[in-house]
Amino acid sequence: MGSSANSINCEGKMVTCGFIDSHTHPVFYNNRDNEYAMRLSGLTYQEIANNGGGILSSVEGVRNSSEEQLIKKVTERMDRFIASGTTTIEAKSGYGLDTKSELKSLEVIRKVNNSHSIDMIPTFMGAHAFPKEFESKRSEYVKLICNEMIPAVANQGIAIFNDVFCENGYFSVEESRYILETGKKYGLKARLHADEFSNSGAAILASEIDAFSADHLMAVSKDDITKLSNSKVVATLLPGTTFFLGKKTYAPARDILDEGITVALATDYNPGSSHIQSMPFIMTLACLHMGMTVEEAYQSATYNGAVALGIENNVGSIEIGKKADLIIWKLDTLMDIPYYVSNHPIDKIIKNGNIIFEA
């Protein structure tokens, strides 16, 4: 790393690039550990949402919190991401669900990104759920997103992506298409939550609108995988969500990979369905439950995550001309990352050429 005065002795250690977590929801105020208890008693994610939990239970916290309060919370979460080796994350809004609170959430992402060593890629997700005040006026909320929120977000100039939860009970394929196409007109790149709980046709929509990624895909059909393979859409798989919700059906990673589709792995970090921040643990789940090799899981947690965010020319691999975002491990091989499961002996983490974490 330059002169000998700045050199690091890595003898007997493994060096990799930092992890790219390409799907997270870090802007919330209160945890939802009460929902975890509900699931342990047998309730499903949808049943909890129908009883006032789920995404909407985080909305009040964001709406009633100051920007400074949220910045403190998000900064602490970024510290934990860094400690697990994540050097770049995608960060969504989506717990405000009104114009003021969505803009506030994106401003929080911007300020934390400017003050923290981690790199945060901002995504607008006003289409995360229908807020209570629009429960019986779905079309009006879609219009609000397209006619008010998206223009305001574009004018704010922070968000790079526009994401939609395309799922039965949330946003339909037609509503999602309208929102994503409107976003593209304002310069927001498309990505979407697709086929998480049911085969809703969201993966096909992703391919039709040239989305950067289709995320979740636990319920995607083989026919839809074939159609997805004819596009450049990255399949971002989130095994932590399946694990955290106590489900048994993981995304069909092997079928997706065998069709030649680029696969990324991410944590889906959020307060309700995946309170997980460790990409090494996500690699473990991918190898154990989705039939991925260690090498496939590692590439999906690094370079392919960068592809899903359109930043592969800057990060995601160790190459001349890219950022020096590195992890120095007290490990011997890639196999040791999933093998250690949850207790990963990281020696140092380097971001932009600077040591930012030492064990």
Ligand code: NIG
Given for the second form:
Amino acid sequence: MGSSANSINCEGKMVTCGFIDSHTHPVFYNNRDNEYAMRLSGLTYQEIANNGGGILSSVEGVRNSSEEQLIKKVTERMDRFIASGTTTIEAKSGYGLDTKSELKSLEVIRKVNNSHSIDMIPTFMGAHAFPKEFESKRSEYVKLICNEMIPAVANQGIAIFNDVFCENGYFSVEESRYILETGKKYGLKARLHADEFSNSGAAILASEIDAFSADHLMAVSKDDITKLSNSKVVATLLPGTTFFLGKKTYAPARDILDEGITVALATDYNPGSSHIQSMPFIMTLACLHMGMTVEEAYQSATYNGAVALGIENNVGSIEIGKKADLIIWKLDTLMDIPYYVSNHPIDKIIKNGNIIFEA
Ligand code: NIG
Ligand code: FE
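Next up, the form predicted in complex with the named molecule, please; the one we just looked at was the form predicted alone.
Full complex below, order starting with the chain above.
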């Protein structure tokens, strides 16, 4: 330490911790710009999903592509995450929806994690949607997840978390409970998509099963926020999804914060409901539309994201003993991050002590 090789002159520059993006779906093949165009002509996300779009329209792409093809796509995506300052990312499977394609998606995450400077935390999400072939026998798919996929995923040894889309038309509270409890028996930690479009009781489920995080919460009720506050569950808010879907009802961040709940912010990067990779832009949305202070938004985009992933002892803040994951900005104050909105002037990004991006 102290040698010139390890010294960088940051005079006049702000230094922050690298961003922790604790909710993303990066393992897909095709973009879905066609659905974006449909939304611009007035259709809602749910209407598009009910007409053959949505999650299911990404399934064929993943099933039909090779591991190498997916690795190339995911690597390019990770390059762009790094360029906007994200140094750790949670990454879900969930566009394969059969055992082979889910294992392939997790293997892609493992390989990119090994070859790329970004750190990836893998999540199994076989319960993202009901695949077409199980449309008329949904309970069979829940059995497949619990009796075949989860044991195979545990045996593969890559995934750390198990996530479920608990929502009307997707997985019910009882199905979600069964899937998440089964995952826990196999060592997979629980997190869930909760109360995204409707208040289904998913946030309560999160607190009952000690999930690490309840994500989205656009439609959570005041009562459920109070119940959530009696647990250690992190509320992960995804204002990029609200924005990208053209909705006005952002998650009630102030009510959630005022109950003392730990709030994380993430992009929800995926081809359908949030084609956004920039955590600085998510901070802009949090400050503008959810009433968060810039200090709250910064903490939620770094340390609290690490808490939501159970890795706060290693990353998420600038502290001796943690990884040196840093952003050197050509900016003066924290407020400049939401203020610039996009195209932030970043001088250097440092991952685990190494300069990996330089302007
Ligand atoms: O988090 N809510 C479920 N999954 C994604 C949407 C994924 C997609 O449309 O492909 C989400 O918003
Ligand atoms: Fe999501």
